[in-house]
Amino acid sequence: MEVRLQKFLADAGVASRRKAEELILAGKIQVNGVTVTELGTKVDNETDEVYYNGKRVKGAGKHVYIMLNKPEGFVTTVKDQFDRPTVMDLIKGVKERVVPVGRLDYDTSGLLLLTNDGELTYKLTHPSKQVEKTYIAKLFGRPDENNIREFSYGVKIDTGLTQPAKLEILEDLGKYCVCKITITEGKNRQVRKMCDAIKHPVATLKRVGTGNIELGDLKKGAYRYLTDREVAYLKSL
């Protein structure tokens, strides 16, 4: 059956459907010997010939759904150009390759999940989507009702008004707060520069939730596959 060559970069886990688009549109992609910059092109799994920097790519297989406690000091990529870990060296184990959706930063830990299926992480991944992402974040000094409302319209940053948030304190620690953080959108370092326009940067961020998926005790570094019911309940959004 014939799809569009961007799905069948998506689906054979290569990069997210938008990220297949720029590959495809860079001139990345070759089909039977020819290289190929039409985001129109269809292929035949089973007759067609697909390569991606000189290796063939195989069509989907088994997808597979995982979810990882990032710790900080790991990059959100499948390789660094400055040799940094990323987050695909915790993951060593899984046979399959699949790549994160979405991303956290750096210095950010947390809830990140990582597929080989390429519709889903478009999915989760599109802004029209608002998938609401739930961080854990320990900020210097203590928000106001002022600062509440703020999120709760929408926080100007250096990109735009973001969306809508939430900005919930759970404890009062001085010099500190803890609060819970609930935004819909995945745009770069989004939680630290909304923090940092109210004047309460933040001292650490840990993501703990994707939608009604919890990170719950899963150890920092460590990974685990979705259930059945997580992954329905994802491809349900």
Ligand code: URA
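Numbering follows the first chain given and starts at 1. The term rigid core refers to the most C-alpha atoms you can superpose between the two forms while keeping them within 1.5 Å. Since the structure is predicted, the reported quantities are computational estimates derived from the model, not experimental observations. Compared with the form predicted in complex with ligand URA:
- Superposition of the core reveals a Cα shift of less than 2 Å for Asn212 between the two forms.
- Put the two forms on the same core and the Cα of Arg18 is off by 2 Å or more between the two forms.
- Superposition of the core reveals a Cα shift of 2 Å or more for Glu38 between the two forms.
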Second form
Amino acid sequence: MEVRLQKFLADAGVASRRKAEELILAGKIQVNGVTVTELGTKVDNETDEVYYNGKRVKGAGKHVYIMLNKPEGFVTTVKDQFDRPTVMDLIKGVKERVVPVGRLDYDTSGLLLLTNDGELTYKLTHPSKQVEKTYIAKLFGRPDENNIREFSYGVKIDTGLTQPAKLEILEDLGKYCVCKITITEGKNRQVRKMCDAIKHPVATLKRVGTGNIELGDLKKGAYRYLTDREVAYLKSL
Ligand code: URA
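Given the form predicted alone, corresponding form predicted in complex with ligand URA:
To see the whole picture, the full complex is given below, headed by that same chain.
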């Protein structure tokens, strides 16, 4: 099937469509041995040989959308520089070249989406996209009404004031509290930093929802394919 070169690159997970356009314009892409700098160029996603950085880019084939329940102790990356276990080790049965959509920290567990749909990855991780992400956090101590109000205005962390967020106490365990936290951004270690800022640091953190997609009872370390309905919902965001 013939597709535009930038779509071919985005579908193959090389970059977002916009970044792929930049790569083409910069003369970084070769098709059948010839450098292509024309944005409208079409390629056959089965027969044409597309190269980036001297490596063949394989057509993505069909798009797949996966939800993984990431355990603690895995890095959200395709290859870790320190050779630690990565989330890719947990989806060995998937032959498509999927990549994680956003990131969960090494010590955070829960819902992680992976896909080879570069367009959707770009859309969902773009800062302008305010998709709610919901976490269950065990915090030291018990946040009070002021802390809850602070969350609702936004909390000052090292990168500035966060967007308004929600903090709800689910259970008081004495030394700890189980809380539901909802944020709309994806800044580095954001929930941990927000909880540090209100002096109730995170003991454990698990993501349980992205928009209305829920982790449900998926076992730790297991993955499943998203339903057509879930995929349609993500595309509609
Ligand atoms: N916030 C964090 O602090 N860590 C994560 O992994 C996700 C959100």
